[in-house]
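The chain below stands alone and is given as structure tokens, in the form predicted on its own.
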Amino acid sequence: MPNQVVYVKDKHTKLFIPGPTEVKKEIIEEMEEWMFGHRSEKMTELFTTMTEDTKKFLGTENDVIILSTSGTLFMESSIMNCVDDKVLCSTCGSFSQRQADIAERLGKNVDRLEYEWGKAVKPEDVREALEKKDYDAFTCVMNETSTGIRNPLEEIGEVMKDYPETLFIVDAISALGGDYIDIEGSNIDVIFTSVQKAFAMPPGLAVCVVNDKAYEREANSKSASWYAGFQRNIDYYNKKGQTHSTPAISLMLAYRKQMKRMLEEGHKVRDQRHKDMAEYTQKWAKKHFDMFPEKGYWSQTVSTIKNTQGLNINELRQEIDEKYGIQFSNGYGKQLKEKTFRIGHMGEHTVEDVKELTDAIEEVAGL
């Protein structure tokens, strides 16, 4: 049997995890207003004030369809809406893999443009290989959770500039709220994210921004998603200023009070904390073990972190936890397990935060 955390209620655990991460309490207690009609007045307030507040944080003048649901719905949606027959993927990572695997699940062709674990996208090999082959889209990951990796999505946006047939899209779910991309200007199609990374609120809301090009590559195609489809969700808002099917109401109360406090930090200001943040934990870690992504790539939300100490990092976290009440992640999967551990550095937390856990870390560890 392996050893087992038991759960306290009301127990406050600090969590530096990939995700979810913190939620403040005020966000927390604003689920507790009493239910309503999602055909109401009080819904269309609601949730046009969540939906343009989201435009203005994310600097963008496309559309934004905000769903209950997880991310991944949006890389699976993606695809449907986006991909007539042919895509190329590139994959870094698990998660860039998950949508390469959904791409060929949803029957579509496709070419990986594949990196080693812990390698960066380069766009000269997105160059090369759009020479080759037209593809109806090209995806990638702004922020491989698995490795910890940031791909250069600027640069591979000028290159998807020269490709204008071939969709760019956009899998930001560990970076976006965290980590500063101009989507206009990166030439971005489609980018979306969940909401229990770095725009720390609780789990169950994805979002999705939408340019024009993939709206109308949609509505021209024989087959698209229906509750994810773009087209339907963007009619439906522009119409009612609603969503289209019943949403997680009490969810979208707490988004619609944390989206007020990102705006009120602003979009570069909060860029520039979780720069910092990064900074600080790559210092801390290149000082007592390595980075493990390749350098000039590591990420601004998740620090992956090479165990060159021979540290046993399931008890190391599990001892942690109990001491001092705060988590942070072990390595990814069967490759990346043991061999690597993860801090999630995103959200609400600042520099004095992620010191609580280094220095935790630090004593436990005995470095």
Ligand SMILES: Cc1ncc(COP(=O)(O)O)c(C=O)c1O
Given for the second form:
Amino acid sequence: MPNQVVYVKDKHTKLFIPGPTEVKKEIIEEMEEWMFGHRSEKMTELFTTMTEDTKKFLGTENDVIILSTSGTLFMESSIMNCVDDKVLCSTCGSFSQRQADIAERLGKNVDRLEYEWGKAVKPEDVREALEKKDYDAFTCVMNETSTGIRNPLEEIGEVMKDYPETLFIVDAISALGGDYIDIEGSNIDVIFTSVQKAFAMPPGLAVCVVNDKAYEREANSKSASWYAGFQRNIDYYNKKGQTHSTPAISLMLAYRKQMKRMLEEGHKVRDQRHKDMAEYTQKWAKKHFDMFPEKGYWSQTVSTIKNTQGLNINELRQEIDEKYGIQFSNGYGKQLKEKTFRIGHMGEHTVEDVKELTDAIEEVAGL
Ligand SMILES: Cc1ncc(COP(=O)(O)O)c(C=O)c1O
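Now that we've seen the form predicted on its own, could you pull up the form predicted in complex with the named molecule?
Every chain and every other molecule in the complex is listed next, the one we just looked at coming first.
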């Protein structure tokens, strides 16, 4: 058992970690409603509104599945549903490695296209690998949260166009909603996210966008997830406008309201706000430290900064939390824990908010 940490209710700590992110008070309050049945008309109205608004926000004609789960389930089910035999998994950090590990655990025949942590997946390498062997699917993370890399999905998608039998599966968990991607235009067959990241909602729901090709693949595949089966979820929605089992109704109330906010802001405007935050953070990092990931592939939602000043990141984090009620993240995993630190600038934050954090770091670290 880890040491118990004192939990103080109602203390608001502003989150600049790469998820969960800040949730607006009015969105939290939206969950305070009496329960209703998940087979009621009220539920149909709630679930169809959320689903159709999500399609509109993402600008996709593909099917949208919203499930009560964290995003990892879609990492698993996209493999179960779409891969009978061989899958090529690109790995460039912890989460893309998790995707390959999941595929292996499911007994699939996995080849890894491996990159050092901090490097991006290159389209020409993907082409070279796909030329050598036939794969049921290729997996790629859009935004590697452990290293702060944004992979060039749009260019990789151009490659995937030449291999139509290989489905393009994308983990966009720390990107979607804060970094615009043209799903159909990038030839993506399956793409998923968790709502506690750039959607700025409480954790507990995940979203998966599935095209007809992936839906058909599942119909003919030997294995498929029951709970996160594409067909079961999409068919149930099309027939009843509801979920196949009891969903997290309170979270869905929050989702409906937050998705309306996101629609109001607009995907492109939201994308620009995230670009602005990323540029501000990168400029600040270069002034005082250095960026960790490969140049040209810096994430729009999370900046991984090299600890060139040899600061004690844990002490710094603790002091900033106590003094200012603000949290940011240390580096990910054993390799990057003290060597880097991460600033999550996604969801509802603005440049002014990020400046509040960087000012606090400057003050406490005496930069
Ligand atoms: C890129 C990426 N993939 C997968 C996950 C796992 O998502 P979840 O915790 O919602 O299952 C995360 C979480 O940080 C992530 O950033």
